[in-house]
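First comes one chain, alone, set out as structure tokens in the form predicted on its own.
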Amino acid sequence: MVSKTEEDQLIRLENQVENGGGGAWEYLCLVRKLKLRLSDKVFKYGFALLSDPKKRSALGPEEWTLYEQVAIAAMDCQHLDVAKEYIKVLQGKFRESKRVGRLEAILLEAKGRWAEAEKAYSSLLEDNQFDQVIHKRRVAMAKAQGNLSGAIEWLNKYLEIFMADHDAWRELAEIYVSLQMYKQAAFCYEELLLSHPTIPLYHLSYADVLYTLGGVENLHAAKKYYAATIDLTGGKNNRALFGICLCASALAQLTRGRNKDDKENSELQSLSAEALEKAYKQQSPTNVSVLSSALRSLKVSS
């Protein structure tokens, strides 16, 4: 997560470079430190530095770090000839380097030479099965080819080794949702909630999946997770508020008065609808009538 101070510093340095005031190296270092993927700017500023022999030599050993950074940015921007040239420079400096070998494999991937890239990644993983970057590249490569079943397979293998990677669990969940494999997606969100119980997004996403699965038990659980989202966001999540209304309406239709919690459901639904209308009046007054129509279709009154 980039702080406001870091964001302001990045913007200041970018403006400084654009206006000819220098600071390109400081900008590139900050981008690297914050692990940002601003490839167009990195390529523009980095290429200019590396093309100037005087500025390049002034970097000392950091020159090689910049070659790597700009090579990756060049591949992102499809400047593949530049990427190839810079990787060749790194090969000349660091012979037999696995890190440079990884760049070569990524270049093959950028060129769409999938089979060769996969062969290179497999070879690198034989030497170091704990290379997270390569595991993630295999997932990305499968997705780029539209092979979602392959992406699922690689993500599951990755999570067998790096089970604490919450970004990987979330990506796997999103792929499952896109394939309508909601039970598998629910499992992923359960893993995320176990390790990060205070992140509202995970409660909300899990509630959405449970609501989609349907059934009385799942709807009750979805309502609880929507409520948890509202609690964690200070009552300011409109999607969760509407989720409460959806769950209560669905439960009313399924149980038809047989549910002992009907009164509680009705009260919670009314409170959620009231909060929603208040929020819409403040944030999007032109859409209040649309919201009111949607709530009426659910037989909700605030």
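Positions refer to the first chain, counted from 1. Just so you know, these numbers come straight off a predicted model, no measurement behind them. First, how it differs from the form predicted in complex with its partner chain.
When one rigid part swings against the other between the two forms, the hinge lies at Gln129 among Lys33, Thr65, Gln129, Gly214. The chain behaves as two rigid units between the two forms, and the smaller unit swings by 19° against the larger after C-alpha superposition.
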Given for the second form:
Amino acid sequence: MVSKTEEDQLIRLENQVENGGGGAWEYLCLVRKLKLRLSDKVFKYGFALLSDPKKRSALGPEEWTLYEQVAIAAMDCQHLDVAKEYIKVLQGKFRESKRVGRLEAILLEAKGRWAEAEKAYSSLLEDNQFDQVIHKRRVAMAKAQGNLSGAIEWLNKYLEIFMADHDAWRELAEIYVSLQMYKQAAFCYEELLLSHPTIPLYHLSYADVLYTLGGVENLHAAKKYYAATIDLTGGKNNRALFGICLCASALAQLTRGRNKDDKENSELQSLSAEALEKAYKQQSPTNVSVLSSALRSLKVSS
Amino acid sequence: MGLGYAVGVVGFLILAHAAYSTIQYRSLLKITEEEFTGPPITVVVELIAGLFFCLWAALTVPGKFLSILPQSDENRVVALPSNLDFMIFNHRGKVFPMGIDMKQM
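Moving from the form predicted on its own to the form predicted in complex with its partner chain:
Okay, now the whole complex, with that chain kicking things off.
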């Protein structure tokens, strides 16, 4: 989870390296620790670091992790020859290594040779049947080939064995949402919320899915989860504030004509509208008029 | 931080001196066979002074306190890590032109 201080640190280091101030190694370490996918930057700075033999020897034993990180970034940027070169270097140092074998199979995947990659993964799995990363790569391969239902099948089988892997649950939820199977996606997000109840972004995604499903109970629940997100982020999450306004107006539309017990409903909506206007004034004052007209139309239609 | 350490040491010495004075006072009372109701006023003042010195040192020496609330402005979660285990390479980035650093090769 990337906190605000870590994000600020990342941006500061990025600006520093971009303007030639050194610190590329700290930047790459931070990206690796936060598990971010910034492949073009990682490739640019990592390639520069590794091509310079002086800087490379200054790294010591850490250069092999850097080789792995830059190889994956190179594959993401489609510089497959560079990736192949680095993998050969790693193979020369670590013969018969599972990790390097996995990298080779990922390279085959990046080249688009699905059948060979599948064979490589199966042979790697024969040695170690419970290798989590290889199972996940198989799911990714099915996803890359466009076979989303196959990916769901593999992922379900994986989750039967490794039920605590929250990344996999998140991936499954995202695949379900892309296929518009919202009830199943809601189930996956519930699993995520059970295991990590303090991460506000999971509450936000769950509230989004509930809002999409619609219906009075789902909208009430969605409003509660948006409120939880606002609580956990100290009110700085604009999407959750918008969510509350939309939920309140949708609820008002659905329950039009029933008895009006929506005092806290409208109070919550006006509070979040206020908070949104304050945030917009601070961050993008040119859009404040657009925001006010949008909020007004929400209230009018309710 | 040197000042904090020095103040802490001074506070500790003051407390130790107060303890020694109290023990001396008690032995004096034993000689004169009186009841020990409490340390004399000077020792109490010394104790309070020592307390404040030690408190100040304990708060300044460790350095800046980190915030513990998960919703404070520094600690709030801004983004989730991108799921690198499920990363696919079959994306639109394939058709973008090669980066400029190929000139270095």
